[in-house]
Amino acid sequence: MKPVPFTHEIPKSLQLADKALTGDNSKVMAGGQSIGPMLNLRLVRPTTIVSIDQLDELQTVHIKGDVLSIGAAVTHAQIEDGIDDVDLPTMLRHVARSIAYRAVRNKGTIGGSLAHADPAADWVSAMTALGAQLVIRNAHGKSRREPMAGFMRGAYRTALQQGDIIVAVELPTAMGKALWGYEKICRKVGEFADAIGAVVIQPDLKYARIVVGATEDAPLLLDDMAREMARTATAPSLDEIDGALAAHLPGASRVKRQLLKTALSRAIAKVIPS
């Protein structure tokens, strides 16, 4: 199947991108790894596609003060390989190298993945666990920051409004020293996850977060469990994990819950070995 006809704009600056996105039925394309198939299947039918992956402003990675900023058009492969002299948290490189296949990682971008908000995608869970903030620019050129926790409103639904562009992803540089565990279960390498468990503890920031991903909804935060684990330095039992999942995901099947429990327990074990 082929896409319905659309106009393809390739702006040379963010200002021109803003202008191109003024239409009601315009849509941003970054790496194109998700929207491309959706266009071909006619799941989306925009009148204008605005490509932003070549904008220099979105391809920079830098540290300013205690904040690491990753441009939205930085590819998964760039994060996997490391970027210039910027010291990226090891968790980011680990997550990046497990995304799909290298051909996808070469084109797919971190901002595009977050904007697409597939529940089974890696970055939505990983960035929620790391406490990332998204820098978002609206059609009038004004920027705001949205915490990743809360940005995703559900499957393929986010806080983005028409004309909004994710400009960058920000993390505290201290996250480079965080204790972390990330586990993904999928049927074979390269597929989307059936279950994701992510754990991040940064004692210097008094930060602890446990995230369950690939739930068919926004990433699930288990804050009570995270606080208890940080306080006692003791891993929750499998029964405790199962109980928390049953409470938060009452509609999940036993198979799905078992997958999520396994992924999360493995992630926790990487932070607090038994």
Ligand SMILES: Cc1cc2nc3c(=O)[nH]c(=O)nc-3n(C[C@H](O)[C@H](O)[C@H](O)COP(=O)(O)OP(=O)(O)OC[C@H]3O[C@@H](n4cnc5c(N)ncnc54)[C@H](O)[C@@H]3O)c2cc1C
The other form holds:
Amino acid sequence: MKPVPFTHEIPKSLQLADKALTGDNSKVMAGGQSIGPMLNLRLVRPTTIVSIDQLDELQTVHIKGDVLSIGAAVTHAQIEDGIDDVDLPTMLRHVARSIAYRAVRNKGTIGGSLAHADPAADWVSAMTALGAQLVIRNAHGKSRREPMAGFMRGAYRTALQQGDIIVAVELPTAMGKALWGYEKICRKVGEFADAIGAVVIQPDLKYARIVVGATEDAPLLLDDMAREMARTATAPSLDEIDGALAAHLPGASRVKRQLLKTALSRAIAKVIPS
Amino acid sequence: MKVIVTPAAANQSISLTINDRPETVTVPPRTTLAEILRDHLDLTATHLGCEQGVCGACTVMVDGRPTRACLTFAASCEGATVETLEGFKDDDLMDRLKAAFHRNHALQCGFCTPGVLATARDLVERLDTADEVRIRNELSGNLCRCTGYVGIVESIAQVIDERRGLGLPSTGAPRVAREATTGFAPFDADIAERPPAPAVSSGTMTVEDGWSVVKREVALNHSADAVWAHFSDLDAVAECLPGAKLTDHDASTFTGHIGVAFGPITAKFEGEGTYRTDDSSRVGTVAGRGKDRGGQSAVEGELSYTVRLAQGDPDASLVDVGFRFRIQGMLGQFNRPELVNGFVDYILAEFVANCDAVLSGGEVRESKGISAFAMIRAVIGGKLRALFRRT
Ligand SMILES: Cc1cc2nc3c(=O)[nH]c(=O)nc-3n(C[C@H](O)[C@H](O)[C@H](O)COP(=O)(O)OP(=O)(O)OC[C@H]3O[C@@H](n4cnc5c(N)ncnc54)[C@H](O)[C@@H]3O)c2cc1C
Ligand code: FES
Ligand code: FES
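Cool, the form predicted alone is there; where's the form predicted in complex with the named molecule?
Full assembly next; the chain just shown is listed first.
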């Protein structure tokens, strides 16, 4: 189906993007790989589309002090391939290449994926596991930082307000040395996940996080399990994982729980080999 | 070459290079690259299957990279260099691929072939060696109904080998192998306490013969008499339902609409229905059906509610809500239990808060619209998944 008629603006700067976004029914477009299908299905009927993927500010990747900053319009394929001479954590490159298909990765952006907040999307869980921060610019050009944990409020629901633009995703550079496991279960390569398990342990930062994704809601953080895992350096048993999932996701079907349990136990096994 | 298409106020002129030829098209911004190619430049090798990025039939090279032409809109094509199957003139790798496809029976009906060849061209260039598993994985974004992929995989593998034989290096980034973990020394993790997740609602959601059936128990801090008085008044109920508006009703029938306008999704179901209330058992039922014109979906459903006394508190009551519905058309993938749960709970929470406010003598809170975020997920995720499943 054809999308409804809209005007399409491609502003040359973030300031101009702010202005273009003041319209009531205007929508940001980055790679268009999520909003595109919704336009074609007429689930989204905007009057104005504002493309931001060509803005230089959103395409830079750099390390400043101990922070790695990835521009919101950097594509999945760029992360998959590695960017210039910036040392990206291997986990990022691994996650990127399991997203969709190369033709989609060539256009889809990390910022678009986080803003879209599909519970089954990969960056949402991966960035939560890595303790990333989002740099968000509001309609008046002011910037704020929000931790990934909590940014996503529910399926397709985030802390973003009309006019907000994600500018960059920040990670401590030390995350490059973290122990990690990321397991995505889907029936077909490149498909959205049926279950995601992500584990990141960075002893130098006293950092431990266990994330369960693709629950149809915001990524689930299993903090007690992460604390215990760091304290003992041993993997929780399958029963313990199942118990935690049952407690946090009482509505989940048995099949879903089994998938989540499998994904998470595989991710943990990558960090603590049995 | 200049192609003029029906002028409309919002038309834009886009200049791009297609198959080494400069072209200018004047099209509305909603025009996709696939349409520019097919409808405006008569380059019909580029096929359209799903128009959602899933099937890969529309894949063409944009600035040297395989790209979905169905998800690329006109303005984004300004200045782009596009290569379609009609192009690739004097392209040694593409010529070799075509020969290999011929040799290996890598196509039957040919519908997927233009997109498959674009992907194949990219793989031949990028992949260092012909690794069958890798080739198959990378082909997962191009659906082929006919061949079973055997000939396609073989062709790509052969041309990768030919390229290596010619001494041409691959252009792809090498894959970094992850180091095996040897574990870590125990430490006390620094994890801040987070506020507990919101309570999970009580109730069930099942799918029966294509109908979603939702059951919930809702508590209200008002007497059962007051609640029933409110719930037996259709106007009052409609007023508390976010997005709903009655246009007309008599003693048992009504017409009206319910708008779902949140996040990027908008749907407005217009329809009619019947309702019945029974004062002695305090049971009400509302049945109706409606259509969403813009989104081309239809919904039908039945809502029933029973108002009961809450034990031990005359000023409190319980309402058993039962909701049976099905949605057809674009929004039809809504029938996914986990999503419907979240969605229904959101509406119910708004509805209950509104009823509470009205029963306490206040006003209906201004609705920000039903949070259809759950619905977007249901629709897009479900729709895409349904497509994947069918493959
Ligand atoms: C066939 C297919 C399969 C896919 N499979 C997967 C998968 O397996 N895993 C996965 O994670 N993803 C998958 N995706 C989604 C894909 O990765 C998208 O590219 C991504 O989720 C959205 O990024 P985008 O840049 O295309 O965003 P867009 O589609 O342009 O935008 C998405 C939403 O985010 C908003 N937005 C975009 N950028 C910003 C910004 N910087 N600031 C604020 N708001 C912004 C837009 O307004 C829009 O609402 C798939 C997509 C397709 C088509
Ligand atoms: S038509 Fe573009 S991917 Fe199916
Ligand atoms: S040859 Fe028929 S779809 Fe591939």
